[in-house]
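Listed next as structure tokens is one chain, alone, in the form predicted alone.
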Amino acid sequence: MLRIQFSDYEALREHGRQTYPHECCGVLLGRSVDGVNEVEEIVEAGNTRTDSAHNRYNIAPVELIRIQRQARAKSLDIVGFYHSHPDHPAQWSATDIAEAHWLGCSYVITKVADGKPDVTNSFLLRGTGEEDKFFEDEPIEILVAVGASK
């Protein structure tokens, strides 16, 4: 399961509204505890596909090592990663599940469909190894904070 507050949860679906047509992507930051990703902040990161950026992301490797020490400085872990698909379903592609690589981590994938952040959902990587990885349809809890209405 992915635990995450509802403005973290609206803020990444923002970004994809942000960089439509592009995909946007971004890093989640937390805790793993008895197998819920626990979500306490997230980063947005640079998408740095030029040939195919409506329907591919890259974070560069600086970008995520910076982000990866400004975890650690927090004493959080990385717990996933996020992105949109502009006018696609929020369902993983062959590309996606190719390019995953963090297994135990939330991969969130938001549809923005003419520029309106649409359905979120999310999968889980599961597996021993990037010869039998596979993606999990993951539950998402939404925690609204107390006070907060929707």
Contents of the next structure:
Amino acid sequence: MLRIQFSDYEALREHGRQTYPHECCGVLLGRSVDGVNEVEEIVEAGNTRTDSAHNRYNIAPVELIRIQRQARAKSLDIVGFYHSHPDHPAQWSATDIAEAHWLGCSYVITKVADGKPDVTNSFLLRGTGEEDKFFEDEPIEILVAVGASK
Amino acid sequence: MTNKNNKKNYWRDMTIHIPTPLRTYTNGLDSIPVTAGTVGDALQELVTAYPGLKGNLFAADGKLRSFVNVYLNEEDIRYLSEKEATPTTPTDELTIIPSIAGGCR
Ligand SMILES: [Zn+2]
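With the form predicted alone already on screen, would you show the form predicted together with its partner chain?
Let us now look at the entire complex, which starts with that chain.
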């Protein structure tokens, strides 16, 4: 299961609106506890695939290293990633599974239809390695902070 | 940590940072101290200490798998002039970071 604050959930969907018609991407920081990936913070990343940004995304490793270092300073881990599918279903594609290598992490996909965030789904990358990895549909639990002002 | 043969306790040359999915093979540790003189030695030390990592990092031909990025501080070792033979110093950090990519088609 993926557990995320409503504000973070809205922010990653909003990121897809901002980059439309290009794919957005970012990193989910938090903790993995008893099979639940709990998101504490989301970090927007740049899409390096400027050659084909409408249907591809890639996060520069050096940006990931910086994100991972920030996470470590807060005792957080990378627990997942998100990206958008402009005018395409919120389902993983053949490219998505082929290029997914972070076993145990959540891959969140938001369909952005005509510039508006639509369905958001999460997929857990399971398996023991490249040979047997697979995506499993993962429920998203959205937390609404008590006393939130908006 | 009382193993007297383990000189790592006394001489920590450098640190290798392990990404979340590979910690399954390092008993959950997120960083591993290794004693090594080059980037290549450091990676060999790592897989010797944690053999389960080997198949995840290296292809059958012994080369790093294409999606596995290894950074010496903030530089991709593939782009260092001496590649894996690049000398390391005690303050260096190696980071293993699998690629993050995909797309809707
Ligand atoms: Zn995708």
